[in-house]
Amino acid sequence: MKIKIVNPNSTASMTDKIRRCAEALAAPGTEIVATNPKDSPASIEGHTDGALAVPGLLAEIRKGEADGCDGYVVACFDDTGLDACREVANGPVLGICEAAMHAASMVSSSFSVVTTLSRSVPIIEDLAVKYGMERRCRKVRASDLPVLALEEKGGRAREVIRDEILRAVREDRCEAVILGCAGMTDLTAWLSAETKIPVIDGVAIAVKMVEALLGAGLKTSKVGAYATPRAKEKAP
């Protein structure tokens, strides 16, 4: 099977650790794809960021369908233009958000989230509601770090991150924490060892879930919200 991780931002330093990522725990036989649009924001963060990376987004989900991708990850955590890009594809696509949080749902009876900046807490929370995590969810936290710090070479990302984890362990009582952007991905493996609690990367969860989907021969269903976009003339 062929999965494409489609990164909406413009950041190439990050698509590619996100893509070294998922070849790592993908299964034998899963070819992975990982691309980002060229002419999107460098990072998303907020509302607008996300609005203007849905176009960049969407012809990489286009171009996918042309190249025989089988299944797709959309590896930002606000989830950006998801329901957009099952309406284009025919085959599994899912956002980090969701399957993160469901998967948290699996392991633990609660859960926290630590993103980047406050301005995505709001966002996050707001997609909690939508997947009916809200009561599982204790808290989505902020530890004030821009996305573009977790691509910075010596920076203090990763100790910023365990010790706002640690802080939703004693504050939130939660039972997991979710990783809240796709760049956090590569720390995974190092924050479960220095928290000693599931630690949660949604690019992870997506890309297993996709393949069990794609095992268990399911599609995006075209009945309904996700129908294929109606072909429209542009207006004169």
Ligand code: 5HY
Given for the second form:
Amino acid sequence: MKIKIVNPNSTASMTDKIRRCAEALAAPGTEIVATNPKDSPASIEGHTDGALAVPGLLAEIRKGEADGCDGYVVACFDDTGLDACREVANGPVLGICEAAMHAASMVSSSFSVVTTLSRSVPIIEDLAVKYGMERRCRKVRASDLPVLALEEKGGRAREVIRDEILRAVREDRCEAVILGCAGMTDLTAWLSAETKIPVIDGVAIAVKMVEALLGAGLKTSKVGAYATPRAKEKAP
Ligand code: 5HY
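The structure above corresponds to the form predicted on its own; please provide the structure of the form predicted together with the ligand.
In what comes next, the whole complex appears, and the chain from above leads the way.
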């Protein structure tokens, strides 16, 4: 099977990191393809960045359909453009937020999320409600790290995230923590060892869930919300 991961921001180093982490746990026989649009924002921090990223994201999904990809992961924790991608794709399309929240609810009775800037917090809180997770999600926390701080070599990003996770365990009574940015995907094992609780990376979980859905013969339903878009001409 061929799974295409699309990082909706245009930071190629993050896309490459995501690809490496996904390849490390993909099953034998699963081919991982990872791409990003060339002209979307370098990072997605809030609604405007997210909206600007959607055209390039959809173009990558369309290319995947032409290239015979079997399933997709939208590798941005805002689950940017996820519903539109499901209209365009035939195979399963998972967002890393939705996948991580469902995984967390299967290994714990409650979880918190540690994301980047505080402006992302209400977006993720809305997703928890959309996914029916408001009872399980104790809190969405900001580390106050800009997304691209996660790309800086020699920075203190992982220590900052670790300390926020420890605060979450102490203050939120959460039993697991979700990493609220695709750019954190390479920190999972270290953070879990440091904090002694399940630390969940949506990239990893989404790849394994797409494998599971495809293995069970499931594709996106085309009889309603995710029906293929009707052909439209641009108005003259
Ligand atoms: C992400 N932004 O996963 C989100 C995280 C965030 O460029 N990749 C981004 O801060 O909303």
